[in-house]
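Presented below, as structure tokens, is a lone chain in the form predicted alone.
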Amino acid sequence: MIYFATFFSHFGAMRYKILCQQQQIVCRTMPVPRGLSSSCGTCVRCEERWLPVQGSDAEDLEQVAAWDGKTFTVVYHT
């Protein structure tokens, strides 16, 4: 599976990016996908697993999707 976490501001994308390589999940960050909104227009693209964030790593998070090739499904929303 392939999650997709959108944020509130660049440095949030670029944050999370750090956390999530130093949990070892495969990550890269990109252009949000057009079925997607976000404030900043930068995502964090996850592989097989996102990582769940608290206080004050969580506060640009705006929402994870999870995408199966077809759809995103949101499991994750502020």
The other form holds:
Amino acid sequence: MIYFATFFSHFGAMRYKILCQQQQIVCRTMPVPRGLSSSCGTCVRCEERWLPVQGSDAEDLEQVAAWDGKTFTVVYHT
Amino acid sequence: MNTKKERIHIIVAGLIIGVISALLVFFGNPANMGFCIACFLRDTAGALGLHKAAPVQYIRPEIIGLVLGSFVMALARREFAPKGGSAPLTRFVLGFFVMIGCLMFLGCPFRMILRLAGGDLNALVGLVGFVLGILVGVFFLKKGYSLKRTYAMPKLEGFLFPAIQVVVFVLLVVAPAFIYFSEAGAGPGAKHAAIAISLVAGLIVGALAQRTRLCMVGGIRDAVLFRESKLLLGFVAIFLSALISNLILNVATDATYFKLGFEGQAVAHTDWLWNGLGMLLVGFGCVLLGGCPLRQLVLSGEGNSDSAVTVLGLVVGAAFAHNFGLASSADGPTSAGKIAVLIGIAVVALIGCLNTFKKKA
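Since the one above is the form predicted alone, can you give the form predicted in complex with the partner chain too?
First the chain shown before, then all remaining chains and molecules of the complex.
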């Protein structure tokens, strides 16, 4: 499974990517897929698992959606 | 998540938008100005009496159409989402100075492409400045620039900007005495396609831009940040289809739609330094805003009140530019305009620095 985390700001995506990398989650930043949002911002694509965050780290996190190869399923939303 | 399909969508949208842009000139818009968000907001500001430059006063239905086209598409696809609260006044100031940069160059990024497609090589200098400005903006993004998050807003907040467009459209059609329109032959404001044609063109482009997230700044930004060329393809498609349409119109009609060179271009000047610096300011400011002026209009239609505030900044910037002699003309830039662009670059850089902080974690 692939997870896409979207954010309210580019900075939020950068910060989340660093947090994921610290937890050895394979991830990268990329433009938000059109099927997920009309926003043209930055998302973080996580392979196999995503990182739940809390407090100030969660401030910029908008949603996390799982991609099964066909459809997106929202697994977290603010 | 079909990337190939997304690419095809944006290329097709770009091709359609390029053709529409060329046809708008055929139907009466100024040369190389089928669309120009900066020029059209400036004309609308003049029509509403916010500036008194008689040659550039007309309520442009294309702007109204862009917002309403995006609005309808967003509603239809259940993507209309009122939100805002991300540093609105900062966005207003950025919008203000982006307009100062646009009116130094005489066009927004959209018109820059259309000027290139019309053979205006001055736009090539503008493109270099534009790319440099985007690179500076991307530097700040990489360093942690942020205007902080947006928040969900009440429905009314999202409906207001499209509603304002309807009111402005009524003013255009009714044309009461307090609305100013450039007299025939007075300048670019007097040149326009029929209202219905302009409105429909705006509606189509607005809907397509909402659907594809087309953005003149986003294309280059994503290519630099993520090596992702999707948005850039739309940019290229608009250029190619407008270029081919112009060449066809050149042959099929008596008017000139394509003229290669620097000299004698329509609504343009040849001062390379200030063409470049004007667009550098535009590229830099737009990256910090998160999108070009076209994208700001489209987002306003989707219910984003931050983008609506940015558009208001653009409008006020246009009014200032013409009230205080900051806007360039075919004769070249003004001294006041040069000072304003330098101040603009300094202010945008300051905003960038003050909103960039070290990454935590």
